[in-house]
Structures are given as structure tokens and as C-alpha cells.
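Only one chain comes next, encoded as C-alpha cells, the form predicted alone.
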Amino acid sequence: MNRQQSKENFQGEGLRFPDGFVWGTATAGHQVEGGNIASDWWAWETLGLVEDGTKSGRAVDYWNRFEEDHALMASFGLKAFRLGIEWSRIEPERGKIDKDAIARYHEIFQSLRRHNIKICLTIYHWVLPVWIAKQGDWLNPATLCHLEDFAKLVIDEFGEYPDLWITINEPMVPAVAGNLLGLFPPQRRSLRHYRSIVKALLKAHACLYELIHKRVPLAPDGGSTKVGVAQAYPCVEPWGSGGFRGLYEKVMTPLVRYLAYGAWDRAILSGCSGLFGIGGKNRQLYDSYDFCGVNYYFRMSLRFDGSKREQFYIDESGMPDGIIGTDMGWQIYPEGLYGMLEHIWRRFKRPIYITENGIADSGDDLRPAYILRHVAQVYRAIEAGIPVKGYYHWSFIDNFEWREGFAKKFGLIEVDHADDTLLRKPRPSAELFGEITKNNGLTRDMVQKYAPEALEEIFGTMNDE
């Protein structure tokens, strides 16, 4: 499509994706399916630690309504879903695979199948079977013998099924949460183990994405096997105080993009896994994408903060003048999406897809607009010619949402944990994510039926370009 007939598009009939995008949503095992008690995860939950008090218990129990869960997903259009597999539930001891565990895999993924829903499978997302957490975790160099050990089983049994393998979601998320700021667990605060941990997770990705590519050389389309990992790019900005805190604040912003994502995206590029790009080179490592999978939400504004020692005198809660948050106090801003596809693209050449992007919204009030502010975002980056082949929305369904538990609901499928029937409810959202993927794009109608607050915001900046 050249830019002539994507303005008649975008003026006439709205926003035409190109044939054969992909439009899914996205989910991780711990946070559906219920009862991973084997999991590290699970155990911290004990602790009492989660926010509203809740632990994810059966979750929204997935691993017995998942055919339910698949069929509400056709009705809706949607061509593609991305899920985790849990390695506690496969081998919940050291050595002890539950063959249970493994048939119920099969039977989801041959569920996805007949509905003609794409797979797109998470083999590592952030959750480790507690024995190995036990062991020392990602700190215990043995943990990458035991993870080849796991993928080679994962591998052979359900290779046939994903049409996208992600290695691991958001690697710098447990790295920084669970080990520089104390977070999620291990809850540990500390920059050598935070660097301890990108290294060896480095090493995981670049073991796992030689492992499929060697035992699964082609998709389920006859194409090549397609690898790569769904990172978290925040939009990260200085607040632009005065004086020494704005200069705190400028100097802090560089850092803080190299911690949450540039570090390891420097050692994609150049195959070194040192934090900051020193020592010998990893062959594995080196180009291991064959697409960038993008996790997008929110932008971050720093400013400076001399209360908040643990966060090395930066608050990045606050809300700009004109921004709206969202029920996790995430700022709204869509450019963003577009101003990191336009870096990952300048970064790494490789196509994308986003992996995740959506809002915490309960009432489902902010997310119709939020969603059609961020597709029209992803076609703005397809006309200037970055390779964006997918989108999958967070959530298909509310879950458990980590450290804040069931209260911060993401899902098109609405869901009260304590509601003894788990009954499904789609919300409006859901309706006008059907009807963007059935048409594969926006229309004037859609916009003004869903988030008429949205239709000059869209169109007009569009109109602009």
C-alpha cells in the first residue's frame, strides 16, 4: 500500500491493515490457568505479600475452561493467542515429569486448532518451579542445564503447535523487580545479582533459541520457525524539573532506559552478555531474533525525589498535566508505542510484533479509546514502513495480575474471582476488538460508537502526517 492510497484508506473507509496481520490477545500460564503449586510464585503468594491480599488460587481456572475460553475467542474473531507453559506443572520435582500435565497441553493446543486460532507459545514467563528456586534460582548455574533439559522435553512434545515461540517475556522485568529493587521474588536488592541474572538469562535465551530452531526447523505454515522474546519498552522520559533536579533527572533517564531494556538489547546486537557490553562473545547470543516481540503500556516521566532513597531519589508515579492513568497509575500516551517501534526497528531490522499492550480499567472506560489510540499507533508506524506483522492485546481475560493480585482487571473477558461460577463476560471492549479484527482495521464507525472522545485525536493526526 503506498502513502496515497493509505490516506484515501485512512479518509474513507478508515484504517486497512495489511493482508495477514495478526490480531490476537495474550495471557501467562500462572495467571489463568490455577492451582501452579508447584511455583515459586506460588509459595511467595503464601507469604502474604500480594496487595489486595488474594493469591491466585484457581485463577480464573483456564486449565479446565480453556475449550469455553477458545470458543468465546472465535466468536469475537480473534486469529491468534498467546499463551505460557508452566515447567512446575511439567516437572514439578527435579526429575518428575506429570504426564497429566503434558496431555492437557496437547489437548489446548489441539482446542486452539479447531477454532483456527494461531499460537503464538511463552516457554519461560518469570515463573520457576520452587524446587529450583530453592536451588539458588537463576544465581545457580545449574538452573540453564535444567531449563535445556525442560525445553528439549517442550520442544519435542508440542513443537508442532506455535506458529511464534517466545523464549522468555519481559527478561529485565525479574531481573529489575525480583533482584535490584525487591519487588517480586526473590526479593532481592542488589546490582551485582540483578547483573547475575541478565547474564544467565541471556544465556537461557540464546540456549533455547538454538533448541527450537534446531529440533523444529519449520512453522506450521511450511515457512522457517520464527523465535524471539517479548521485551518491555516503557516510554522513558526526564519530568524537566529546574535546576539540579532536572539535571538529576536527564541523567538519570539514559540509565534507567539501559537497565530496563537497552542492556540486554545491546547484547542481542553484539553478542556480548556483559551489562554493559564487555567480554567475550556468545555465538548463541549474537542475532538471536528473528523477530522483536514488543510489550508496551505506559510512559514513564522521572523526577526527582530526595524521599525516595530505595529508588535512588526517582518517582516515576507522577502524572504529567493532560495525561490520564489507568487503575494501575500508568500513564496513558500512545506515541510512545510509535516512538519505540521506530528505536527497535532502527535497533535490530527484524520484523515485529506486539506482544502485549493494554490497560488495568474495571469499568472498562478508558480502554476502547486506549485500544484504538494504540492500533491507530501501529498503523502509523506500518505506513512509515516498519515491518509490524501483529498485535496481541493484555489481556484476553482478567487474571492475576502479579504483585497486585485480582483487584487491577486487564481482560476484554470480564471475570470475578469470587464468583463461584467464574462466569465469562465480555465487555464492551471485547465487542469493538472483535470488530477491528474482523475488518482488519479501524473505521470512522468504530471509533464513534466506542470512544467518540478519540475520533479527532485519530483521524486528525493521521491526517496530519
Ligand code: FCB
Given for the second form:
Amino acid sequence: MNRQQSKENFQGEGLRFPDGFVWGTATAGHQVEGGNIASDWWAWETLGLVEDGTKSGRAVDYWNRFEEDHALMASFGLKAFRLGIEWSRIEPERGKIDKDAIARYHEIFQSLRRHNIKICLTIYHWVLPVWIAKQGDWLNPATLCHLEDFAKLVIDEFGEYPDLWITINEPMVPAVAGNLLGLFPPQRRSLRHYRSIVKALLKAHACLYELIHKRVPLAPDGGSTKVGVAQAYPCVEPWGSGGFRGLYEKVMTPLVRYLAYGAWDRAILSGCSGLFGIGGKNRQLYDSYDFCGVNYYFRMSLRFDGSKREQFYIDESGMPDGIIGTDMGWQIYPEGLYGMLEHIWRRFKRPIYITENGIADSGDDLRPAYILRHVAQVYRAIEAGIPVKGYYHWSFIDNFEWREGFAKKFGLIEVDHADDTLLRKPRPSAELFGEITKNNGLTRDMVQKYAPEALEEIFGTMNDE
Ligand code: FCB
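Starting from the form predicted alone above, please write out the structure of the form predicted in complex with ligand FCB.
So here's everything in the complex, that chain up top.
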């Protein structure tokens, strides 16, 4: 990176982003829409397996209140929105297409357009129709054919709207959490199934990538259609113990990185994957990305723990001294975002969008500084020549946080799930993010106003170098 240049910019009164930088927020269908009851997640929730005992239920009723939500976004000057489409809504039973659901998605997209909000659309964000789940989900080769039919319908219906397409959200998460560790539906615990699922998702991604490009030649702005994956990139580091323990941590670190994102990245870069049984170069998979979608939340410090046999003797939940944790117990570590951006740019040499970054913080005590510190790292990356083109904050609104239910609050907008009216209450962070969007960057005054504790880090420390 050009240190001198970066130093000058950090010393200035503000960090101004390049023109056209996209500022937005993100959600996923099942987490906000409500009433997604023909899905495998809903079936799993009804077994009482969500940690806080809640179920997605009506979620925040985005399905009916989207107009109000888009108006709220616009009132904060938000210019882009990442949302998902729910397969089980459109095709609740095999071959039975719900015309009303299609009409509703059209209304949602058109409302976003009216509010001048650009659309980033995710096709698969972990949730399947229950009829697909009953047929063996991704383990059944027929699922890929069903996905292809569904995707054709989605692309032909809605292809005119998205500025960005995400084929799959964090593919390694359903594979690891649902098939290796048994934490998500379908709660399998098997290395063999984990490998089969990743292989199927790689094929699904390649198929979606090709279909979108074939059927949507141009983006709404007249430019080329942009398709990618939103990948989870945790910053993984060794805890730093001494002796044998430290050695073990150092050996496990690259392995965990490989399983978390490296193996997938390698497969789409090269078109083949020994680990996932794709021998030879799969031409559909090779080079199947126009941009890199980066979901970044935290650092994981891997510490040897002899009692954690089921986790290969690794405890990843420790909080090093001086690091603050979120309501999820995740380490806040903005420098890790910069490191990941460098790594991703080196590997892929494609434009990057931060497709998720955010914090569970019910009191909104830590969020303002979290946003400012992470945005400052994005700026630092841009200054270093890394083409980051946009930032989507997770989440626009409090939502159903999978296994954790409604207890974890990620929203810029607060919603009390137990309140019948589901009143939308903007948190101070919503004001801050709106100011960042309107200014296309952050200023010293903003930091002073919302998180003075971050002033030194963002504007000061570089002075002392
Ligand atoms: C990501 C998921 C998203 C949300 C955030 C907090 O891993 O993609 O749906 O749950 O974490």
C-alpha cells in the first residue's frame, strides 16, 4: 500500500470515497419477510430448536411493510439494498408457482426503483422449499435441475431489476453448520455429506452464473451484468499460546482458513477441486465471478483446548485482552477487514463489494464506532489501490437471526419482535450511516458526534507514525 498517501488522507478532515461508491444495507428474505412457512427453516423452527425459543413467524413483516421500509431507507439517503428471493414462496409445492408471490416481488422491486434504491439480489440464502428438503436437499442430484427451473423463472421475471446478483450467500456456512456440525437444518454431522454439499453448491453457483449471464445481457445502468458470491471471510489467527499448544494453533490456522473460504475460492478460480471431488477443469465453474462479495464480521483466534475433541481441540470463542466482543460474542477487529481485502484482491483481481458487515448490539452502544472503524478500513484499502466499489451494512432492520432467533439485534432500525405493531425505531447508527451515505464518506465531525472514542484510531494514530 502507498503508506504516505494513506497517511495524508487519514490526517485530513474526512475520508471521502470515490464518486459512485455504493452505500447500502442488506437483509435476506427469510429473516425479514415473515410467513415463509413452506420452507425447511420454518419446519426446523417449529421443532423448538431456535436458541431463544422464537420462530421466524411474521419476522418484521417486510412482506407487507416493504413500502414503509423503503421510504425509511430513502429518508436516510440510503441508495442501495441487498435482499433475497425465497424459493419456497414462489414454488411452495413442486411445480406449483404462486402468482401472487411473483406479483408481490415485482411490487417490492418497483417500490425500490421509485425510491431510487439500487438492488442487489441474492438467489439462495440458505433456505430451501420443504419439498426439496424432503427429497434430500442438495444431496439429491435432482435439486440442481429444480434450481435451474426456478432460476430461469426468477431471471426472466425479475432480471431487469438487479444491479448486482449474488448467486449464493456464504456457501460454506450451510455446508459446515448444516452438514458437518449439525447446528442448522438438516442437522447432519458427516464429513462425507459436507463434501457432497459443497460440490453441489459449486455446481449450483456455476449454473446460476451462466444462466444469469445468458438471460440478462445488461445491467439496469447499461453496463455489464455483474454476478458473484457473497463469501464469509472471518479473519482467522492463532491465539498465540506457547510450546506445543502454540504450534498446534499455528498448524490449524491455515487449515481453518482453507475450510472456511480457501477451498471454495480455489475451486471457482481454477474450475477444479480435489477436496470436493471436481477433478479436471469444470469450464462452467472456472472464472465464474465478476466481483467478490465479502461478508466480514469478526476475528477468530484459535486456541488449543484439550476438552474440545469434537472441534479438533480448538476453541475459537476466546476474547484476547483489549478486544471488545459483540452480543454474539464476536471479536470486533476492523483491521481484519483490511487484511481480508488485501488477500482477496491479490487472489481474484476483481472489483470487491462488502456485501455484509455489521454487529449484534441491542443498545447501539458499540455500533457507531464499529461502523466508523470498518468504513475507515475500507477507505484505507481503496487508498492502497484495492477496487472496493460498495459497502452494504448488515442489517437494515432487526431480523430473525437463524439459530439465535430474535434475541440478537443487528439492525440500524430497531424492532421489538414482541410488540404487535412492529414499530420501526431508527437507532442513532441509522442517522450516522445516513450521514456517511449523504457525504460519500466520513468526517471528523461525525466521528466526534457518534463515537469520539474512535477519533484517535481513525484520524490520530497515523499522525504519530
Ligand atoms: C451472515 C449471514 C446473515 C446474517 C449475518 C449476521 O453470516 O449471511 O444472514 O445472519 O451473518
